[in-house]
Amino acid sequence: MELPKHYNPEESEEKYYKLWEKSGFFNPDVCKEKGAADPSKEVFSLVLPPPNVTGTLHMGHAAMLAIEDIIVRYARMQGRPTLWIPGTDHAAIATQSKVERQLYEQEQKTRHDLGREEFLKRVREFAQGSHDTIIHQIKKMGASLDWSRQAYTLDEQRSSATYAAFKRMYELGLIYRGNRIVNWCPRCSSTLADDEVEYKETNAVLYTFRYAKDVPIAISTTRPETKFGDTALAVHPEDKRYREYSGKVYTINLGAGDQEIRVIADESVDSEFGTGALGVTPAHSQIDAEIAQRHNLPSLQVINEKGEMTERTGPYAGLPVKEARKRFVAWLKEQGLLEREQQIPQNISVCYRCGTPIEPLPSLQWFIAVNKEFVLKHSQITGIASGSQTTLKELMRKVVAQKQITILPEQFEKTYFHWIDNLRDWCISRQIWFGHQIPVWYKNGEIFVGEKAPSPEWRRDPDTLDTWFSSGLWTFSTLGWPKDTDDLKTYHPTTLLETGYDILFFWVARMILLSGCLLGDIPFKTVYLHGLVRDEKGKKMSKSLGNVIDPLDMISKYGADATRLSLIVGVAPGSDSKLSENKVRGYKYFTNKLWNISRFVLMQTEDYDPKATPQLSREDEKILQEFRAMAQEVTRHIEGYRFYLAADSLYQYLWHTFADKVLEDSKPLLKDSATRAARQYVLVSILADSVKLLHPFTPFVTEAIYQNLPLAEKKETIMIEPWPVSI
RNA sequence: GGGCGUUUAGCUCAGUGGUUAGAGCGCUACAUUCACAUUGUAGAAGUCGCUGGUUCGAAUCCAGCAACGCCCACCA
């Protein structure tokens, strides 16, 4: 059969993805049924990190899909029962803000103008649209996901898992409600978890002033307007300058009534900074709150959830913080209290979603206690016996420290431990509407935890859960938990988690926490982290820079196979990579080269008998041996997650050995009837095994070639061909 | 402030103690009715960041330094 002169990706991609879906082999149950998977072999399971339903997929998603599909197709060709679960994430804050922005741009309305129900309807519509686009894009990449098991963090089953998880952790005493300093985003009007806060370098003014003329110690601050909430003045215990004042109490008036300021000594004060004295504002600073706790100081809230001054601040009440700062500094000057104004660089904390500066506030919120002891009933965790006491932090640390979970590349284990060691309680309540509404009900000071109210008089907590709480259940909520399903027994813990290093804390660590707590087990055995896909200059791709390369664009211009290769080759695990259209084009040339290699072989083997076993020459043997050596090397690279080297070896071999040397040398031998049959055998077998080795990387072109090969026995699809070498 | 990483050809990157350091892209010259011009052949191009050490031998191991990048951290 003769192939067309140039490979046409579009045609193959359309045709073969349909064939694969129809075959059912994406589903391990079908593979077992039809004999394509060996039930006695170790299962391979992987969850797709669910993309956010905030829009469309970018090159980072494409790279993730390429890597995971390589691993999954390889496992499947090993004959292992292989499950890759697809799904999407509702991404609470991200999605809600996106719809809010649209609503404001298009209709100048806020979510409050629509009301909770109507607004949520809009968000759901938007999410559905994004979902459909995303699924289409995933399929375009050739990802071999089991669509029969598709999940969504906010669908019925995942929601009931989320509520069940909350209830169990509440009963274990690990979820509690508390009044604590939280990271408050005034724009989102919601709390944020510690790791949802980012830092931005800015220039700030450091004001040095005295509370009053008779207070002997000046303080320095960049937030003078918070000083109405000060209840102490802290100095270092060793600081000789201030030792004599320790314990004194001053009554001051900053223009909003009397305040008592006690001079205290605390180790946490840096005597080198500013005047070496710190105004303690327990209500608006985490560190001050800790000092206040140690010294039993009262806490006065002077800024509210809207970022305005509270009633307590008298003439300043109702003013936005910036305005209050301006007026208060002017007042300090008038009073002759201001000693110095100084420009300093400062890292301010901002919301990771909208960039608005964070306002630390005391607030009544739900938390997960990471240091609290609890009894782990059934434990599969090394070093923690069933029924023994542990803490979430200990559990998270142990599974990695004892190598029950391996993180690759290894350097990220250090980052992980560093994070665990600094971990504080996780604030999981959010004051937004889109998401899982907290399953807690109130009536006359009583609390009931459950998905449904015991009777109609109970009022539900209006807040929703942090999106990472539900996605943290992903490895088991997708398998049917809290029900004890066959899927859960068969596929959990999952074999591998493959994701970007940027969500190591957000997601990976949370999955370890929640799986450990709720199942007493690890969620996955290995974590493989990939880096960011940047533009050709190494800049982050972003709409505002106009340097975004769209995966669908690349696929339609150069094909999915070329796009996949361009995201794999030259990309070291865990490090960022650079992508240019030129690189994609280069791999398009390769798919075409492969196509023409096949065209040549097929043209030379029209009279080839696949059942014959011709006598091979020494040269023939040598060529086959060289191929086998390469095939083993490729296999070892895949086993070691070195996909960049595996793909490169195949590229080198096929182009510069097989095409440039073997095929060229074969031309005379094919013309000679004495050597023709043996050479045909050599070419067909190397080509057949090569497309199998390449199939995980470039599934479409290899399927197209496979379907045309003159083989004695052929499967329905190359996808279920056994891997041609073992190591 | 703490931690992590990177530094090899113009560009992107391989190469974890052993002969003259490799690939892709780019560049130069030549070829071409041949499976493929989305091609082939040949070629130019590197004091392997710097300094010192270990060794018969170092891009590779060790120490120090430098530049760049990233992560964590509420010097208020």
Second form
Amino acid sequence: MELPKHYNPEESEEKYYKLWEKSGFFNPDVCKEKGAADPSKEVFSLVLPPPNVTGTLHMGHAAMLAIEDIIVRYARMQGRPTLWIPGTDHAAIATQSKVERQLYEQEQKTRHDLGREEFLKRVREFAQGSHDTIIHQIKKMGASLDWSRQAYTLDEQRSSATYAAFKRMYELGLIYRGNRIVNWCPRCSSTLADDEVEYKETNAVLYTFRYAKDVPIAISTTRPETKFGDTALAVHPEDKRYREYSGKVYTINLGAGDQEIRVIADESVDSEFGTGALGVTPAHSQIDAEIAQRHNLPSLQVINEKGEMTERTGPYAGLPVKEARKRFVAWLKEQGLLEREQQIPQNISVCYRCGTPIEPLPSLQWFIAVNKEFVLKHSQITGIASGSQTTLKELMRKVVAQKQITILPEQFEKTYFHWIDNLRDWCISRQIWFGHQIPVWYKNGEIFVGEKAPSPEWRRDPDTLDTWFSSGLWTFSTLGWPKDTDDLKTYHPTTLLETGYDILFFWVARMILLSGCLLGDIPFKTVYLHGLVRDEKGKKMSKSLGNVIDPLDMISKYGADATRLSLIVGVAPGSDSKLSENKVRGYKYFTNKLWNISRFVLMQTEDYDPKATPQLSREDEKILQEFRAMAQEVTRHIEGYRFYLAADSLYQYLWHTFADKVLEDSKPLLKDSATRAARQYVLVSILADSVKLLHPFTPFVTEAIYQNLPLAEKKETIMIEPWPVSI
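Switch from the form predicted in complex with the RNA to the form predicted on its own and print that structure.
Lone chain follows.
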């Protein structure tokens, strides 16, 4: 059959995605029913990291979709029952912040002007619109997800799972309410988990001063305005400069009334920083809070949740922290207490969503205890027997240390263990309206935990849960948990989790924590981490820099297949990649080359009999043998998650070996009746198996070619063709 002269990606992509959806083969149940999957083979399961419903997909999402679709299509062609679950994340803080910003810009109103119910209605409408856009984009990338199992972290099923998880962990004593230092974002008016805090490099002033003229020890700090909350002055026990002062108490007045400062010795103090002495502010530093706990020090809050000074600071009360700092430094100069001002580089803590500087402050919140022992009733975790005691921290460490879960590339294991070693109790309550409202009810000092109140007079906790709590249940909430469904029995633990290395702590570690606690099992067997997609100069893509490349624009110009290849070739596991429009355009040339190769072969097969077995020459056998060697190499690369090498091997073979050598050498043989049939067989065999090998990488163009191949037997779609080689 003769192919059209030019390949039209736009026409083929819409046509063949509809064919795939109509076939039902994205669903492993349909594959088993129609004989396209072997129930005796090991299942393959994967959950899509749910994109946030805050807008549209970017090139990082496109890379994730390309990688996962390669893996899924490869598994499906192996005849394995293959499940890839789609879904989206409500992304509580990010989505609420976006709607609040739009509300203020368009109507000059706040969420409080609308009220909770009306505001949430607006957020849900925004989220639905974003969800629809995202699903459209995912399909444009060619992702072969089982849409019959689509999930959303805030839908009814996932909400029930979230509330069940909270209740079970509360009953195990692993969820508690306590007053502790939290990361507070004054702009979002909410807490953040430790790993939701980002660090921004900036210049700061290091102020060195004394609390009073009769205090013999000076301190250095970049935040003098917090010193109204100091209750101690800490030095290292081996620092000879200050040993004689240990235990002494000084009464000082910084302009807001008397406060007592006790000199204490603590090994956490860095003798090399500043003066080697530390003003201990227990209410506004996690490190200082830990020092205070060791030395039984009081805690005095001097900054409130609006980022303003409290009444405790006297004349500074109500001032924003920066203004208070400015005035207090001026006062220190007037009093002759300021000894030095020094410009230094500093990494300040900022909110990962809005970039506002974080205020550590004490707050009554809900936490998950990571160091508390509990009984793991049912365990599939190596080294932890059913009915034995463990901690969440131990559980998280063991599954990776004992290789129940493999992290690829391996260097990220060290990063994971470092995070585990420094893990503190996880604050899971958020002071926002959008999300899963905490399933806790209060009445006259009593507490009830459950999705619904026992009776109308109970008052519900107004806070919502950290979005990472619900998304941390993703591998099993999407399979029907807490019900013991067939899907859960069949597909969990999932075979693989593929995601960006930047959310190793946000999401991957939390999934391990929650699956281990609630199921006594791992959530996945392998974690494959991909890098970030940067611009051609290696800079992070951002709207402000004007270097964003839109995946839909690239698909519209060059096709989904070229876009996918540009995100795969030349990109090693876990490595950041550089992308330019020229790179995408380059792989459009390859899809055109593949089309032209196929067109030439098909033009030579009008008299080809696919059921005949011609006598092959030694040269024919050699060509087929070389092709099979390449095909085995491609398969080994895919098995080893070296997708960039697999794609490059196919690219090099088809362009430089098949097109430049085999086809050229075949032209005279095709004109000779004695050699024509054998060479037709060689060319059709190689082309047919080449498009099968390429299908996971470039699904659309390979489907278009496959539908025109002169084969003795042909499937409904190339998607369920058996993989052409084994290793």
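Under this definition, the rigid core comprises the largest set of C-alpha atoms superposing within 1.5 Å between the forms. Positions refer to the first chain, counted from 1. Note that this is a predicted model, so its numbers are computed, not measured.
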**Report entry** Cα displacement of Lys611 between these two forms reaching 2 Å, rigid core superposed
**Finding:** no
Requested in this report: Could you tell me whether the Cα atom of Tyr245 shifts by at least 2 Å between these two forms after core superposition?
Outcome: yes
